[in-house]
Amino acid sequence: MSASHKREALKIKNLLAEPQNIVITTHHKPDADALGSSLGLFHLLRRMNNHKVTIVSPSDYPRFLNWMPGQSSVIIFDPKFPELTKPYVDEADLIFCLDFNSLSRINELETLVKPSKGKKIIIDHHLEPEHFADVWYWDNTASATCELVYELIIEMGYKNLLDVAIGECLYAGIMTDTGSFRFPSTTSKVHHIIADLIELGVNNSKIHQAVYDTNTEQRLRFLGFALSQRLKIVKEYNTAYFLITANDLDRFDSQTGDTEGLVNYALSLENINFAALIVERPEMVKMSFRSKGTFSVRDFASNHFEGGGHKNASGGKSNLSLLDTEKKFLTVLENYKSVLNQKQ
């Protein structure tokens, strides 16, 4: 634990040494980590302090983490009536910022947050943060914000606290975070944790059945379409992508979460080291990136499409259609035809 550490994690202690109220918010369309790490510290705020806790999520999130305990109590923030969410943002004594670094990221739940006069405190690990809080708990080598937040628990001194509830939300957010502990983010640290949540009473083959074993009849023969219909690989750049149609969305009547882990499909082919998944989204075109090896699709978002994230996992966006927007991603291929055909 560093020395910045300590002294953040001191600050957020003493911020919660009185009974307040707090909002905990995360990024748009949350993941596993953005929700899991929000109810974590949701469970553990709730036993301290006679604290009012609530959380906001800027939308719905998959269906596939409706198990995780106390969803059910999570406000989805509708844009349409902001009004409804307005009193909590406003008599909030503290905002927890979860697993984002952008006030962009949570959209139009931006203008309720940012001039909020409740103290914010961001909890994560991605990188070149906004400052736009008074607290940073961050860390950019974390796994996960779920990690941060375990280590925030025990830095605080409050891991009495820890019970399954709070395990089952921290352990679903490493897990999905890390590819199922494959990434190279899935260090010796990361394993001590889990170890911890496992003998905390937490279920590993369950949460591992509700995230990757609940698909819907739908979800699967969308699966099968874009594997067999959609995936593209450019060979001589040792890149494969997905182009993914609005149409192709509404015949599948996808939902939200459909699409996750698509992108890592086409990663894993044999050869290559860049994948790309290009959806058409009402709003923009929308796009995920991974890669193996020395390839920065963070870097490759940020420079390209209004994009950023993490060194081998990144998304970004596109104002372009979709037809276009596979042009300029073909075009700015080339520019990364050396970096690409090295072996990784």
Second form
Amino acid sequence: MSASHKREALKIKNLLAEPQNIVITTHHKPDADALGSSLGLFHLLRRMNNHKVTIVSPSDYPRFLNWMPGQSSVIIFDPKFPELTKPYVDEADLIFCLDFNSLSRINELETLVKPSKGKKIIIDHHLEPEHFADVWYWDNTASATCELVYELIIEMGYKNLLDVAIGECLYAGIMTDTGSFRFPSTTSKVHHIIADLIELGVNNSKIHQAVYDTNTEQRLRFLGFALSQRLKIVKEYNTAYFLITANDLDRFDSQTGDTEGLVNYALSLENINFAALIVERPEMVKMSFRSKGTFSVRDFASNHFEGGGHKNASGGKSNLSLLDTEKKFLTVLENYKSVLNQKQ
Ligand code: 5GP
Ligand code: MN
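Based on the form predicted alone presented above, generate the structure block for the form predicted together with guanosine-5'-monophosphate (5GP).
Following is the full complex, with the preceding chain placed first.
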């Protein structure tokens, strides 16, 4: 644990010394790490000092997370009715910002969070965070925000408050953000934390099943369709990508989260160092990027597609049409030929 972590953990502990009005928020379309870290912290705070705690999510989240303890109490912000959420954010003394590094990641919820008088506390593991917070519990070497929440609980001296509900939420985020414990971010420390959670009573196999073995038939058929009809391979750039139209999503009645993980199939190809998923969403074209080895998809996303993330997993967007986005993608790819051709 670094000195700065100890310092920030102490600041957070002090801020929590008296009962507070607390809002926890996370990024748009929360994944297991975003929702798991929010709920893990939510349960902890509710076990302390009579805090009033509310989770406000900028959007809905995938159905494979609907088993998480406490998820039914999450308030889902609706940009058409901001007044329903505004009182929570306006009255907050503290706003925890989990698993995101830029206010643009909470979409329209930014218009409530930014002007709020509440002190903002970042807990995050993305590269190069923006300076919008008062407290900063941040580490880009952490495998997941859930890892940081676990560490923070220990550092604040609240290990006795850890229970199975918190453990299940944190386990899920670490499991998914490490690709089930296989990405390079899976350190021995991660395995120690996981061992602690299992000893606490977390049923790891049950969580894996709840997240990965609850597909709808439509989602599986969509996966088959995407693999056979929508995967494109650009051999000379060691790149593979999916191009998914709005019509494809409609045809398979695609729900929030149904495209999650798809990009990894493209990356699983031998000799492919860069994979992308380009999806025509109603409001924009959304992109997910993944890489093996030295190619930084964070830089790629931030340089060309208004995005960011991690070195090997990032995302971005485009306001061009789907086909113009594909053209732009292929054009900018040319700048990276030499790094993409390196053996990883
Ligand atoms: P995913 O492809 O799973 O949606 O996201 C991969 C990573 O990139 C995540 O860590 C996520 O936070 C980040 N990311 C995805 N989309 C965006 C975006 O539009 N902007 C930024 N700054 N980061 C993104
Ligand atoms: Mn994360």
